[in-house]
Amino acid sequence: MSRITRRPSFLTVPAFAKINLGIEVLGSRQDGYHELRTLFQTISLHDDIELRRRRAPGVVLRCEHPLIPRDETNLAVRAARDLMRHAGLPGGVEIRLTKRIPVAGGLGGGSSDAAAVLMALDRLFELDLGPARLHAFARRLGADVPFFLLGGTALGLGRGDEVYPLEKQLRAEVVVIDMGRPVSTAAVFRRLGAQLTLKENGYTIFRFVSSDWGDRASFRILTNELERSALEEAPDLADTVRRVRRILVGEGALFAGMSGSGSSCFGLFIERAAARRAVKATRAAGFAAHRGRTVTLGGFRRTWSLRFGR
């Protein structure tokens, strides 16, 4: 588990990736977004973020990844700017981002980076806001950002920004497959179409939450209703996703699917040996695979040295 290292003038923190165990799209909202139900889960794959105080005003982002913007289109930059402006903080801040989470892969990397910046600035400048009061900033940045103030296994409602931690937390090995093919979340949602109307019969996530979570039958009811639109947006991935899913299931995955709006896929494993075999098999097939584990709510809190609700 990555740990936060505190220094007088800078702070280094992890920004964990997430997977979506299931997504239900209930309809279109008047605000232009979609009404969702989803199950979020943080995993050990993470970016590293170092924040350093600067005497000069402004926010500077440094990152070697070629697909990462350095201006205010980057959520981490906007998070720092908004919070520093709100708090009237003197000077500026430099953000050094080490990117490991696939970009535009449905794993929430940009949202997690933004949430980590909010919490790190709260600590670095001793604002004592905590996740509860940072929530308003997070919601303005994006629908997934509030979840990353919480972590663990959680139910997401509304746009996905109404987040509720579950008493039962998922503990499993995770294999993530990076397809190397960014997919635009906005484009995927546009493909859902304006014809969507609110529906009342999306109960699979609620059924799963009340189940035992102990066998494949429990996970089999979960679906990602964004996957079809994602593969219509990126039709070149359709056969690849099916191939990856077959490999993961064949190696004993309890559940395998696409995360978020894609394109990254993942498999959940109870046994570490099975997860290792899945990594070996997917890499042999030519895919980039990462093996990790779920990060529970308690593990997330311990990493940040925060008590929930502070």
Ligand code: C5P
Given for the second form:
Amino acid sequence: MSRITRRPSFLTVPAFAKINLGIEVLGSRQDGYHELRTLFQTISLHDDIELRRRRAPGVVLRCEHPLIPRDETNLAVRAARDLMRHAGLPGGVEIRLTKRIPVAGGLGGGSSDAAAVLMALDRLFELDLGPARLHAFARRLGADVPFFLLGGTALGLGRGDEVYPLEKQLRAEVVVIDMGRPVSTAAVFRRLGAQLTLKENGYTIFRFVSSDWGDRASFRILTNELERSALEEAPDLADTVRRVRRILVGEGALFAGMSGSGSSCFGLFIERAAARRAVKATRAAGFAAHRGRTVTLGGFRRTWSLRFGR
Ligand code: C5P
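Switch from the form predicted on its own, shown above, to the form predicted in complex with the named molecule and output its structure.
Up next: the whole complex, starting with the chain shown before.
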């Protein structure tokens, strides 16, 4: 008996944001990138992506956000082109992108959109590549993209593109503050140059991962070694970042930091009520705040398997 396979003509998928709980910069690399150690964490804040097959060839991106390019400078478009060309897929695809993740805000929005497009195309065209074989496409698109194939709490090594899930997953309420100020990741990394040779490796991420992560003291070990350069790149933010941190910690955050190369800040909370209060307090101070949760590795996998039938 021949197998009947359902070929849906469209899929809607979430593209989750990430925060970096910590970032250590270990040095510059021959390829112009920097050798990193980072602790990635998926959070529930997400963009929505709808993929629809088209008979006509080509990749069409529709997005109403004014800062989002719709040509091949958009990683999601490049992701679709690369994979479709490689797999020799017939016809084309339309991508409808609804942005919620702040743009150029250190939350990996563009990278997450690209990874979600890869995974969704894998489903839509039943290519059955899975994260392991999509990794090569993901890392060509950008250093952060491979993490978004995996999700949860994970260690990132190399350029950040070698990703290892942690056995222990962080469960916490998350408040994200959109500072409304895009910061260029490349510019932040360029500013690092001079500082690198002086620094000793603090093994902060190793020490954190080996601790019980249960209290403020264990989170205090973590550092974001891009923050100084980010604030040099965007000196207008220094005061506001300090204020946001003070509010989040004042409302009981277990940890408050800047994500990636900035400028978004976040606070982690055990209690939902405290997270709610922090949202109120930051909004009252004039900031745009979003409340959500961490998404664990299991939660990420469930989202993909439940929604897409695997
Ligand atoms: O890989 P992606 O294009 O997302 O990275 C943006 C920029 O950030 C790169 O052009 C590079 O200058 C810098 N970068 C780096 N080291 C990393 C990751 C990114 O220097 N590990």
